[in-house]
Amino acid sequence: MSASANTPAIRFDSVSKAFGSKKILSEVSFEIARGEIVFVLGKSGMGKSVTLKHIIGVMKPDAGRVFVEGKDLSTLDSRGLSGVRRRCGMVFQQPALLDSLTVYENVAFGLKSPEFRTARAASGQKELTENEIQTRVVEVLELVKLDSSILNLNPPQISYGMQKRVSLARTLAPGPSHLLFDEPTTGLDPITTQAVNKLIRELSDKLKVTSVVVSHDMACALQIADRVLVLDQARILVWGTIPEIRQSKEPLIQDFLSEALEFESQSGQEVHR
């Protein structure tokens, strides 16, 4: 996609989606800028997950439109949006491996693909060989903290937290854009989540991608976020950055921050920013 950098990476122009009488978003608008790490927050039915899903393009708005790097998804083909959908690496709340695969074929799944092939191949890239798929795949691995000893293992025989890892390697692998997290630290204990935080910090520092976080954990948003979305019936109730969050009377956000300060106080980490 040809954008210029000044182009925002997603943006919403008055996005309405509605489930049969019940209101999911309602005029909805806002700009994530290129690199930027987002959480997208609110209580469960609030709109989340279904605005990532806006975002791939699997999901259509009742009104408005969805932009990534500048285009307009509603005027895109199935084809036009397989290439949106491939700048945008998903990363589910569970690790979603295949567990009769090794961690080396799950993570060398995407690179293998027909549709990555026919996108190099459209792009005048080679098709990867085997020892360039080996590469990149111990490449990604290290970025997320993992190491080429488990490459022969299957999922079972590896943590959640390290399964949830090599999920993220996975998404990693083929070169995204922007990752989109869907409740990323669900179900991870306080260390773990802690080491998923950096993790997100750390890839958007080094390679620059564009991250949208749908979480309901504001002592995550406080410490990695640059900015934070909270949707609360339909509508943005709150949009800015972390300073910008802290100061707000809103009475569901003065309990998002009750909770991260509780959190605080129980483990010993540092939420604020």
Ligand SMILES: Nc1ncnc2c1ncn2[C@@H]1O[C@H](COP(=O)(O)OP(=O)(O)OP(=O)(O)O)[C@@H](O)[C@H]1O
Second form
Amino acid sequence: MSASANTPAIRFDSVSKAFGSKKILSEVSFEIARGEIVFVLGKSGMGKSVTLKHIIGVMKPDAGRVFVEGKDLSTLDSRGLSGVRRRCGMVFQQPALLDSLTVYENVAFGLKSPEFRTARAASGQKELTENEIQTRVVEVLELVKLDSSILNLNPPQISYGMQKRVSLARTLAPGPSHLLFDEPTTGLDPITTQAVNKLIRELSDKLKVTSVVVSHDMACALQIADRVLVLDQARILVWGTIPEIRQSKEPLIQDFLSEALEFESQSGQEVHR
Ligand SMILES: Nc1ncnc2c1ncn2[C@@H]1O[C@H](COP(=O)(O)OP(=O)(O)OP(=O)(O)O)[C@@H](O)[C@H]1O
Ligand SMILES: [Mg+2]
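Counterpart to the form predicted on its own, namely the form predicted together with this ligand:
To see the whole picture, the full complex is given below, headed by that same chain.
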């Protein structure tokens, strides 16, 4: 895409969305810069997942516009939209791997898909050989701290935490520019949660990807986010850096912060930023 380096990775311009009479987003505007880690927080049902779905264009706003790399999604045809989806790697809460395939086949899946091959052809790149696919699979497994000894295992033969990593590796394989996580640590124990957080930070540093992380977890946000966006009652309640969030007098933010500090004192984890 031809957007300049200063073009925001993601921009919402006065986006509104309702289901029936229930307003989920009401004239919501924000910009996320390339390479930023943004946490989207809010109580259950406040439109966090709906926000992610607007970024990948599977939901359309009732009013307002969503831009990815400067492209107004409402102006794109299905080919344009699938291009955007390819640049936005979505990491779901559940690993959603295919149990009948090996780890290798699961991670290679996206590299063999017709969409990926067509996109490569369209940008004048040659089709990946099986050797190149193999190299890429090993490379992305290394990025998520897994070694190639598990390549021939099936998902049920590895732990849940490893399955989540494999699922992340599968998302990374085609080389997305922006990673969208929907509750990556919900349901994980504190140690695995820490490991996943660290991984998100490391991927951001190494690959310079933009990361949008939907979460309930202020403690995680305080540790790794550059900025935090809190949705409440269809609006942005707070949107700012960690120091700005810490200074917020909003009761909901105070609740989130005191929960995070409680987590810190119980787990001995440092909530340092
Ligand atoms: N396709 C849909 N049709 C009708 N209502 C929907 C649809 N998708 C979401 N909603 C409603 O929109 C609201 C926001 O949903 P969303 O999934 O974004 O919440 P959330 O903030 O992600 O919550 P949680 O933390 O529980 O995942 C909810 O009330 C949900 O029921
Ligand atoms: Mg959700």
